Amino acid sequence: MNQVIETILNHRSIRSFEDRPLSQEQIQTIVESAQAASTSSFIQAYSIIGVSDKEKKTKLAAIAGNQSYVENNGHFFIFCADLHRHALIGKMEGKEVEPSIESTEKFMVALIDAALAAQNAVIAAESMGIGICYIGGIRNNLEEVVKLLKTPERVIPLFGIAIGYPAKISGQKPRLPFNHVYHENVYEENEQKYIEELQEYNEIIQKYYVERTGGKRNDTWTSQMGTMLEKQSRMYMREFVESIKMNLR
């Protein structure tokens, strides 16, 4: 095994960050890093943008959900779907390019690619020793997000990647097996053989968590997630995408 595959798979989420910024040159490796991921025909529809700034990092925090290490890190990257420098383009070459630009294909184009650019800027930085956590709680409210970052028509802001020295080590959450992830040729569609795994991977999740709260939690993934589900959370989202510009047609 490389050290590239075993830095992914020791990946894990930090949310305790030592007082220590990144320097500008590990920033413009991890930007770079994101640069060099894959990008659908070549459009490149995404931008990033890092906040250093006390004040904004608080107000993030605090719409993030008051998570501490939104404002507390290293650095923090925000990663935005981006089409506004495609509307330029329409008028710098004389295109008719709107239809396209506010199609839902170009819409998925410019989510896949920001989230490509993302993963390469995460394993940048943990090639580097340095810690991450992604954070999609500014989606709680991208209304004042867009405010405070003042982008323009055509930039979701998706979500943020908090990054810097781990003052604490997390534990790693196990993840689904391998048979369930894995379809050979075309999607197995066994329900009751789903439901097996399901409850084999409900002991493996609720045997971490007892182990890492000393039996405070002991709950499986499945009720996690139904009753994660079953609340119905930023139900806005089709609004505000279409009332800049990001229409889904």
Given for the second form:
There are 2 protein chains.
Amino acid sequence: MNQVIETILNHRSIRSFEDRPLSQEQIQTIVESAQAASTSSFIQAYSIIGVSDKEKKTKLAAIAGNQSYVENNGHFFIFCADLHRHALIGKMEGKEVEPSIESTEKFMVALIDAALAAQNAVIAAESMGIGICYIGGIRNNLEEVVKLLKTPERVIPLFGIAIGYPAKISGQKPRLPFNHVYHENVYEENEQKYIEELQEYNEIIQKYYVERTGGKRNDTWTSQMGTMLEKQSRMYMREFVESIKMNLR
Amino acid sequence: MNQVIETILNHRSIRSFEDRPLSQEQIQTIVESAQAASTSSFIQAYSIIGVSDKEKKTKLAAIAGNQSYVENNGHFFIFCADLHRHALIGKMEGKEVEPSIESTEKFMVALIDAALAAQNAVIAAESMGIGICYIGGIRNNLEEVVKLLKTPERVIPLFGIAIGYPAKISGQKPRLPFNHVYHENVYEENEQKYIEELQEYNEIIQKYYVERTGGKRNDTWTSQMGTMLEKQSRMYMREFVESIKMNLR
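Next block, the form predicted in complex with a further copy of the same chain, ref. the form predicted alone:
Zooming out: every chain and molecule, the one shown earlier first.
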């Protein structure tokens, strides 16, 4: 196994960081790594906002549900899907680009572009011994985030990434069985087999929680997911996305 | 610079592969690397379909706009946003999960989850000396792709990744200037500066094309983007997404 795959397989989310800021050089390497990712038809439909301002970080931590590691870390990045640049290009080039950039297709392209870049940033950081945690919690209130970061129309702050020197190393949660996630030539058609794989995975997750908590926690993955998904969260998203002219047409 | 960052920065899309299939072990390492990526609240909302069947690959190549490297490569992966699993979990656990999994928020979560996994797969492959090319072209006709792969409702095949031993190494296109993509604390508010950065980048891209084509091609990035975005493509996407019950509510 080479060093790259070792880094990838060793990933865990870090939720406690040393009080030690990243250097400008580290930030630059992380952003350049992000930019090296593939981008759909060279569209480069994302932006990255680095947040170092203490007050802004405190507010972001509150929005994310009082996650202290949003405030206390080596650097906080926010990855945005960004078609603002392309709206401007329409004006510069005298082309009518609105129907295209307000389509569901381009919304998807921008999200995927931003996520590919983010994962490169994460792997680059982890290879330098720095830990990371994705922060989807900023989506609890994107209107507030937009005000804080002054992002223009057609920019969606998708998620944050808290980055820094780990103060506490966490464990790795076992993933879904390989055969359940990976299909050969066709998606699994046998629903019974599919359910059995989930049950098999439930046992693995239950065992993981029991061992980790000394028996205090013993839920399965499907029960955890069922409980989470029964709760409707961030149901304002469609309205928000349309309000900033990502129109999902 | 460590080996990981070197791999990341050395990325280029490969569009010509040797006739040499990936081994099962390589496929397994690539998929396990994908699975090691972060996933929003442990939701694991993606699936991967490996396509080895010759006939299916030929059909996918045609859908993608006759891209020969979709057919001829070491292995072809399709990454799917997947909430089918979670609909089933709703039934297993007796929970009403539909409003949640039919929301724009969860659509975004599934897309991001799949993209993070894909980029891990790509970096893992590239670290083994294998080349890759993302294939967004499968979105030209997702109805056909769904029939070919027999994906159930709530699964969107997002993109393919052609993987294999490079027969021809391509060049690296310069990315947007660092300062244009990376903002500190607030998004760039000075539109004039923003436009100047695009013009500066235009010169870099023009020079790149002139040098690469011996003067035959000399377009700028903004002209390329303007022309591309004036054309409305894949405008059926919203309807498709809703037809498979990813309802964007």
